[in-house]
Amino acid sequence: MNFQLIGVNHKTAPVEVREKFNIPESRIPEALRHLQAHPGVDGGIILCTCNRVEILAQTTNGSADLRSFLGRHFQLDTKLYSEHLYELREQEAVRHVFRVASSLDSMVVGEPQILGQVKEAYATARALGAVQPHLEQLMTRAFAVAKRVRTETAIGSSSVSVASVAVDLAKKIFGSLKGKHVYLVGAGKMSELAARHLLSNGAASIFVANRTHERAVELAQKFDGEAILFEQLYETCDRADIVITSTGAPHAIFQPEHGALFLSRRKNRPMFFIDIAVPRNVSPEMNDLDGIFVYDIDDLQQAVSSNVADRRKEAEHAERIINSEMERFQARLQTLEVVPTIVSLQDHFETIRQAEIDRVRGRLGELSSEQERALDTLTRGIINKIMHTPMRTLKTAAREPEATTLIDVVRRLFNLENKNETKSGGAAGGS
């Protein structure tokens, strides 16, 4: 079981910290083929989300050097954020794989988003062919162990989100948000989620802009709104009490000389800027302005960590569903690992079986079918007796720690390495 995680997350960095290490979504293939190509990789997955970026890689020994991939990538020296990185190994990186895809590791504990961007970063890994099949197990497993966490607590009943938190910040500095107007900047999930909850709450009316037009009008029809041009974003922004920002932008596009005009031509009437983008859509600067309210990710975490304590009962009922899947998994994937051997093993026997049949096949003159089932029925008996005790050895033993071990004797002690080798480049030299 090679598994290896390291990423950073909102736990463990702020928002300053994990934009530096946020890979954008055009790019994850890219990221892909790089961590792919690196020493001691079989395959991985890349998950990148505004409180995560984690990379989940089957390695060949276990020992591959992901810090090195990372420093690569972002070309960055990972010496600088030790602390904030962290790095599993093994059943630890599998625990953490069934937390994250149960939403239990999340910002808003029980929100549902977070299943959503696991499968989406398994099903790009998986058509790069970046998905080897220990890996497909452990993902496979973790969307049944999300989806029992989900059925067998209440996890995510009642839960509160980012989007209403935004709204209850909202509330605090408008009062009442009736009549107000909100403007999308982006039009991610998020963004929308939180616009649907300001409206029901009473907000007036929607604008959206986005990069690509055709998705800020698919998104404006839903909430009878108004798309407008993403190079008409400073000219028309004025025209929002609320502003949600959730682009792919490297940089800052909201910076305080634009703040400053939004408010020059409001009157001086306030803006609440709700910045939900990893890297940050709008400049913590622009706090300083009088007027001005900014909220970015890091903002919301802290107004949501009550929350956690509300259904700490349920959690620790998904932690125990966890510690169980955990078992499980362990035991099914070690007994996957003995059944090449077990194969390997009737293969060598039957060999075995069928040369020494051919041996004595001259000496016995010629068999009628009768009496050529007997002697097969004969030598069969004797080979599955033979192999009878050291499968149910090996099958018993799967489930213990000295399983590797164990097989690996078994290889060495009927030379089971060789014929698989050379097996193995006979098939690859006739395809």
The other form holds:
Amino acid sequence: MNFQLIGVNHKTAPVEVREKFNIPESRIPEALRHLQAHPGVDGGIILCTCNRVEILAQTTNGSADLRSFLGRHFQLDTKLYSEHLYELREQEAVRHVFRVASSLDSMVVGEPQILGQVKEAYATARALGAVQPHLEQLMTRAFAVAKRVRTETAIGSSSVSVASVAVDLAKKIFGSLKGKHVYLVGAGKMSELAARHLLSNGAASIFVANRTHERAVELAQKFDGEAILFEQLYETCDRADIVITSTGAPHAIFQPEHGALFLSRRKNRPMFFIDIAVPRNVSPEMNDLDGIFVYDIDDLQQAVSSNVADRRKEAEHAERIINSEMERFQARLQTLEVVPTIVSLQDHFETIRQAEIDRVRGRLGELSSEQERALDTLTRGIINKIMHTPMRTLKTAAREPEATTLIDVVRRLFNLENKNETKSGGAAGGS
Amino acid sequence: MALLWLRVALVCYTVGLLYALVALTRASSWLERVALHAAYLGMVFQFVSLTEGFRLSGQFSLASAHSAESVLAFLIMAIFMIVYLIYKTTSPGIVIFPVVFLLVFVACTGEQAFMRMLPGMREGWLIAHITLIFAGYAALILSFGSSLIYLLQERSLKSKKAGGMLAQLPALEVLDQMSFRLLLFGFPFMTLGLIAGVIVEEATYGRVAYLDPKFLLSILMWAVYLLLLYTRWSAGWRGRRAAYLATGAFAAAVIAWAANYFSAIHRFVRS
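I've shown you the form predicted alone. Could you give me the structure of the form predicted together with its partner chain?
Below, the chain from earlier opens the complete complex, with every other chain and molecule after it.
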């Protein structure tokens, strides 16, 4: 199969190195053409994201010099970067492709974007005709593996950022965020981020109150929301379902009595307070009120780290899936090598049979259609009997490492190579 | 044969019971699927059992206690399935499956006569009375169930330790809406059922015994039910308070049912 892979990623190289190898999207086709023109390379795929640059190549004999390709393409001395570059071959390259597509090699394990990026890289290479059959097999398998990992493990199901954990919690309380109102108390970067997440998950509108009103107006404009004077905070707060606090107030600005007031105005509809300020803006006793849920920055961060731990556990399960898929892929590739041989062997015998029948046909004189059929069945039967054992042997051998040698022998014995080449010029007679 | 089918149904519901027990400790979508299909099957067998009982006895099949419980269980399952179709969640099953299992189990073992037909009893009204009241009970039990799950979910959110099967529970607002809708759904059944009961009594005895414990307790249950609806609707009571009230209504319903054993006019047991 002869797969070779070379690359740098976030684990082996800092960003200063990674950017040296970066290929802008518009120039990938050009790089692919260079790659294909490189000695020993039959085809390849180039994956370039902010965390990795990888070149996967299918080579003629498994020993193409990919380092020199990098050196030539980027006009740099690869020796300087040898500690950052990794090179993988065959099995290891296959495993790596599976792991990358399944997001096991990502900075945030389980993040979903990488699969799309790999698919895009594949599509680009395919459009340029740089994807050979074996590479094609590898990539389709990699996508299937990634899908299996996603459905059979919970690797991508938990949120691993504070903002997305906040969204998850809001959904646990409100179901859908549709029509829910968000109130930003204090206009920090973090609360802005959380608000953006909530809005993109369907929240209806945003209110902003800030000590410096100008900043509130500015932020409200950004989200098409409504700025409210800080003095009117307590009168207006019950309009919101989700309150995000991030003011620099030295003491809690929301006390249980405020909470009770909001609840009675809201007919007890629940409220969710996300307190990302330190010191805290929301008194923790508020959490004891029925229908009010208070999460401070520590609670959120704890949820994040427990989710990260969960992902790590799921990643182990995913590695097991990849191991079993590796074996299956291996077996598949080898059968793939056997199939064309079997087909040309069959063709070969069929040609002989036809030629022999044509030869004796004249001598036999007039034949009834029944005799005609008997002749056909007889010759066919002989060939099938002869073919039976070699074919079975080939098929079983496909799963063993010796397959290639065996295929070689069969092809040489029956001179199958030449046949394939001359096929277009008409069959060369058999006997 | 009716009893045999009922036992088969019981076996199916056992899977549901198992799901309910396991679901409290960890999430298993596989078991959830199996339990749901087993429940479908169980309902089919139970339906066969009920119709066969009806056909054999030649009269309304509620005439024996074991089918009474069976009918109630069947109605609960039917409403559970409706809830599932709307909300795509089996979580009320955590409460419902054990209840249904218990009811069917009792139905399988006991074979008491349910109610004797007295001369002059109007069969049509009796059937209406029992079915309507049972539909009301079923909705009440399911509403109670989703209130309990609301409490579970609320507690997990408050304690800030999400995970395990609690991660699979529906959102609080969804549970709240579910239990309120179930209450709304059950109330007309309960009301009409009680009216039908009064009509049966009137027709049978020629008068209505307003001081009979069964009558009083039924009115009490109905009043608690109404109160439950009212507080939810006007003050938006939910969560713990709503769950307590639902427990109250449920308890009143159980007592009203138990009143059969000391009521002069409304007897299950052949004296």
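Positions refer to the first chain, counted from 1. Between two forms, the rigid core is the largest collection of C-alphas that superpose within 1.5 Å. These numbers were taken from a predicted model, which means no experiment stands behind them.
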Threshold 2 Å Cα movement between the two forms for Leu76, core superposed: no
